[in-house]
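Shown next as C-alpha cells: one chain only, the form predicted on its own.
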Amino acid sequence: MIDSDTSIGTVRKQVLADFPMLQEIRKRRPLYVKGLIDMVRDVAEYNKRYVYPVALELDRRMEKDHEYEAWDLVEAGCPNRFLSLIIPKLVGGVGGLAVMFSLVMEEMCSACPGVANIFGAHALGVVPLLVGGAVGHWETVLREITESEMMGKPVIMALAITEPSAGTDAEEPHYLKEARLSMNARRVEGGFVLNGRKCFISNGSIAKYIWVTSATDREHPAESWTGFLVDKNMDGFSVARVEEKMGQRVCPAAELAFEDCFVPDENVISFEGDGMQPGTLLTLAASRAPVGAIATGIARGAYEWFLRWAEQRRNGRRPMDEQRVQMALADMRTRIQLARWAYMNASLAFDNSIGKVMNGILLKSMQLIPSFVRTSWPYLKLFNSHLGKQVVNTLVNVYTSDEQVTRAMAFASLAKAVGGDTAMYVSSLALEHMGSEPSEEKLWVEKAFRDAKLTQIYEGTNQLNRLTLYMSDIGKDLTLELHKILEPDYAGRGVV
C-alpha cells in the first residue's frame, strides 16, 4: 500500500475484496478474520513507517556490503510479533497458521521481500519444531523466541537443506536416492556428529537455531534422512561465508560448515530416519504456500509502482490512456489475483489438515498440563524421548490423514510455482512498458525484478514443484505418509 490509507477500515475493505472466501469465513468465524485483518494492517503500518523509507538505500548498500545486518528493521518488527506469528499461544506466540502467515508475507513483500524473508526464513526454521513432534523444544527454544521478542531482542531461526552438490534433489524422496550428498551424520554415544556443508541458507549467518537435514547413511539417504536442531554455539559449527546476492539482499544467505559438530540425541527432531517422509515434505507443505505469497507480494509491488508510473503525465499524456498499457495492467491484475487465490487455497488446505491438529487437539491436550510441569526437566525429557514424540505423532495421525496432507502439499507446490512465475512475469512486463527513461517508480520495479527470480528457485525450483504436483495429484505416486511415524521400522530408531 504505497502512501495509502492504512486505517483498519480501509485495510479490512481491501482484504475482504481481494479474498471473497474470507467474507464467507467471516460469517462463521468473525474473530478469526478480524485477527487476520488486524495483522495485515500492522504489516502495512510497519512497511509505511520502517521499510519504504529505507528499502532502496538498503538494497544499494548491501550490493557492496553483503554482510551488513539490518537488525534495526528486525527489532522494529518485535512489537508486532512478526517472529512469533506461527508459534503457539501456549508458549507466548500469536498462534497463527499458514493463512495468517501468507497474508503477512504478501503485504510485507509488496514493500521489500528482502526484509520479509528474514521473518519468512525464520518461520521456516520454526515449522519443523511444530510439525515434527518436537514438543520438548516448545518450552525451551520457542519460549525463548517469544520472550526475547517481547523484550525487543530478536532470536532468529533458519532451515538448512541445500548442499553444495545437492539442492532440489534433497527436497523430494524420489530424487534423494540419487542425490550427491556431502553432508553426513554419524551416530556416537549420546548423539550424532555432523560433518559437511549447507549452502544458500537464508538467515544462516544471523540465526541462533538451525534445523539441519542430513543422511546418517549416505548409501541409503532416503531411509536415513534425519532432522537436527543445531545451536550456533555448538562446537564445530561455523559460518563459512555470506553470499553476494542479486535480489532479496537484506536477508543474508550463508554457507554453513559442520566440522565434527556434536548434536545430542534430544536435538534429533522427530525420529532418526523420518526426516524426509514425513519430516521434510511436511515442512515444505507448510512453507510453500507462504512462498507463493512472497512472490505474489513482489508482483503486487511491481504492479503498484507501474500503476503509479502509468498515471503520471509525460509530454502531456498519461501512459495509462494507451490501450497497450491498459491491457498490461489488466493482465498483471489478473495474474496477481490468480496467484493470490492459489496461495490462499493452499494455506486453507494446510490449516484444515495439520493446522487443525496444531491449534486444536494437541494444544488443548497440552493446556491441561500446568506450566510449571511443562517447564520441568522430567517433562522435557519425556517429550524429547521416543515415547513422548510417539504420543504427539499419534495425535497428528489420528486427527488428520495422509490424503488431506498430500492434497495440501500438492496445492502448496501449485501455489509456489504459480506465484514465482507471476512475480517474474509482472515485473518483466512492467519494465518492458516503462522503457529507458529513469524514474523512482522504475527503480522500485527493477528491484522487484531482481527480487522475483529467487521465488522460482528456493523452496524447491518451480520445475520440482510442478513434478511434485504431478506426482502427488495426477500421477498418484507420491503420498505424504503420516503413518510412517508409527511404523516399527521407523519408531525403532527413535531417540530414547
The other form holds:
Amino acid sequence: MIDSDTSIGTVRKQVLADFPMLQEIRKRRPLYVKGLIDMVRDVAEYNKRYVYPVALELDRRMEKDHEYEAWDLVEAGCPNRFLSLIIPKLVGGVGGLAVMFSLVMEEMCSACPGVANIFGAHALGVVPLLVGGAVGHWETVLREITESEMMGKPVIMALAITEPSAGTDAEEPHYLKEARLSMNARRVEGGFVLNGRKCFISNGSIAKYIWVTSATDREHPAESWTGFLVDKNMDGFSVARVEEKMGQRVCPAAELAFEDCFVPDENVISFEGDGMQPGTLLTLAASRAPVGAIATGIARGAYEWFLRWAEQRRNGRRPMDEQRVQMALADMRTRIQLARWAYMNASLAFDNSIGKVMNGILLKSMQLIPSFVRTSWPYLKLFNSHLGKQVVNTLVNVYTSDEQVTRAMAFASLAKAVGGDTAMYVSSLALEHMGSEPSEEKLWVEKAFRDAKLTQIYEGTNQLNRLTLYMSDIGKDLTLELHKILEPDYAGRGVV
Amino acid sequence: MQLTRDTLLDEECRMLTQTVSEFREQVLTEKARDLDEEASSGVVEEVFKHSAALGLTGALSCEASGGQGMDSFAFCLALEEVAQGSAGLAAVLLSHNAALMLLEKAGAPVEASMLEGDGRAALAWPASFEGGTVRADYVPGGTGASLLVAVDEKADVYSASGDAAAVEEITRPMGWRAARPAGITFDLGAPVGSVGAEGLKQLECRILSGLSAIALGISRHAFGAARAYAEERWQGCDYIINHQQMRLMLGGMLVGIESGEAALKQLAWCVDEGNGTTGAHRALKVFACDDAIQAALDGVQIHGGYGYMRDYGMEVLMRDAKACQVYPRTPAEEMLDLLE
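So that was the form predicted on its own. Now I'd like the form predicted together with the partner chain, please.
Below is the whole assembly, all chains and molecules, this chain first.
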C-alpha cells in the first residue's frame, strides 16, 4: 500500500510468511532468498515513490490520450534494473529467473498492473532470446538493454504472436495447422521478407526490438513457425495503431504492420521451424507463471484497498464490523494466498527445469571468455550460425527433459488461470460490497476490476490454459516432442 | 431462442419493443461510444429528447396529464430495449419517470415540458433526511436535472428545482456514464404531498423491476454480440461457436436471460395488478444483476482481445453491469432484507 512500511525487516517478514517454501530454500541458499527479498523491497519503494502518486491520474489521462507513453515511470525503474531482471549476469543482467520475476510482478501489480506490464511484456520479449539459445544476440541486444538501463535510457522489447484472426491458434501447435494467419515470411537471399499484421501487442509501440512469429510456409504453418527478431527501425515495419483498452492502459497495446520487412538470417531466433518449440511454447511456459503473479498482484491491490475502505467508519459504523464483510475479506484472502502459491509453485518448476540452463555450466563457462572476445564479430558470427545454434540447443537439451518442461508448462497454465480468475473474483466482490457511494478506495478497486479482466485473456485465454493443463497433465497428449505433433516427413523445414 | 419474450407480448407491447428497438439500432448504437465518454452531457440530452419522441419521458405518468400511462410490464420492456443500447440512458429514464410518477401520485402538478423531454427529473433515492435537508450520494441522472424529487420513510414527497440543489457530479464513474450520476443535497421545504405506504412500496417495486430490466438488457446485449462473434470467429480448427466451452458460456447466458425474463414479466404484471411485493423484486434484481455481470464478463471473454478494447463495445457492459448491481443498494444489503 501507499503508506506501507517498506523497511527490509518488514518486507522480509511478509515475504517469508506468504511463501513458506522460501523459508526452506533459505536454509540452503540464504543469499538467493535475500536477493529475492531485496528486490521485493525495491519494488515496494518504487511503487511508493513513483507509482501510487500517479497511477489513478495516469489511468485517467490515458483514457483520453491512449497514445501517451509513460517513459518517466520506466526511467524511474532503471536504477532498480527492472528491465534486466531475467537477463543473464553474463551480459550485465540481474540473472533472476521466474521466481524473482513473479515476486516483482505481484508487488508491482498491487499498485498498478499497467506500469508492471511494461516490464512484464518486455521480459516476454527477452525470453525467446534466452530459451531459443540466441547467444549471439545476448551480446548485442541484451547487452544493449542492460547497458542502456544503467545509463537511465531504457530499451524495451516486445513479443508479437497474436494476429487479427489468430489468437489462441497462434499459441497452440494443434490449432496452428488450421489457423487463419495473416503474417507470412517469404525466404529471400540472406533472410526473409515479412508481410502481415500482429495485433494487441503489449509494448508494441514503444519497443525497440520485437520477437515476431510467422510461418515461412503457409501450407505448413506449424512446421514452419519461426521466430524473428525485428528492429523497429527496419524498413517495412510500422505501428498501425495503438489500442484503447479498458484497463492496464499505461502499457500500450499496438497493432503492428509488416510490409515487405526484410529480416536477415542472423535475426532468426533458433532455427526456421522452431518458432513453436522452443519459441512459443517455452516462452509461454516461462511467462504464464508471472502472469499468474500479475493477476495475484491485482487481486491483492483490490483486497488492500477494500480492507482500507472496510476499516473506515461510515454512518457511525465500520463495514468491517459486519459479518458479511468479514466473510468477504476472508474469502479474498484465501483465494489470493492460493493463487500466490500456485504461481510460486509454477515458477519454481520452471527455474528447476528450463531455468537451470541459465545458471548451468554453459553460462558459467562462457563467463571465462573475455568480454572483448564475446563481443567480437567472429564470436557473434559463430553463435548466430547454424553450427553455433546447434551447439547451444544440444547443451540446452542436456539440462532439460521434455517431461520437466511439460510439467512446468502445466503448472504455469494452472497458475495463470487461477490467478486471472482470482483477480476478477476479488475485485468484483469488493465492488459488490462497496456500493455506489464514491470514494478514493473505490476508484482503486474499480481500476483493479478493469485491469483484472485482461489477465483472463492475454498470454492465452484462461480457456486455452485449461486445455493446456488438460493436454499436458491429464490427457498427456501435449508433448514438447514436436515430431509427435508435426508432420514427420515435412520437407520444407529448413535451418538458417 | 427468446421464448419468454416472444410468447408473452401482446400486439401493443410488440409495437413498443419494435419502436424502441429501432431507436436503439438507429440512434443509440451509433452514439454508444459518445454516451460512454465522461463528458457526455450534450449527447445525453440529445438522445433523451429522442426518447421523448417515443413517449419514454412520460412513460409512467397518466395519459390525462399528458403521459403515456404505460404499465410496469411495458415500461420494463422499453427499458430493456434501451439498455441494450445504453444502460446509462436507461437509468436516466428510470430515474426521470420514477420521479414524475411519484409527484403525480402525491398529487403535485407535473409540468408538461418534463413529460415532453424539455426538462429532466431525477429521483434522489435512497436518501437521508437530516437537519432540514435531503441527501443522496448517488443519483442517476442527477447532473443536469432540472427537477429533483425525494420521498422519506413516511411517504412524504419533496421536490426542488435543480438550481436550488447542491449537485456534485461524480466525475469518474466506472459505469453508467450516460447517467451522469451525482451526489445531491437540497433543503426540505414543505412536502408536496404523500403517496402513502402502498405508494412507497409500488415505487420501490417499479424501480427494482426497472433495474432488473436494465440488467437483462445488458445480458441480452452481451449474448447477442457474443453469439454473433462466435459464429464468425475461427479458432481451434472450427468456428468457436462449435466449441463446447463457448456453447456452455453462451448457454449459461441464455439460462440467466430466460429465467430473468420470465420472472420479470411475472413480477411486472403483479405490480400492474397491485400485488407487487418488494421482496420478490429485490430477489430478482440481485439475480438479474449477478447474471448481467457474468454475461458481460463472458461476452468480453468470448471476444478475446477485441472484447477488451473500447472500440468493440463489449467492455462497457462489464462496467455498466457493475453500476447496476450496486444501485440503489448492494446485493448483500438486498439479500439481508429479504428475510424481514
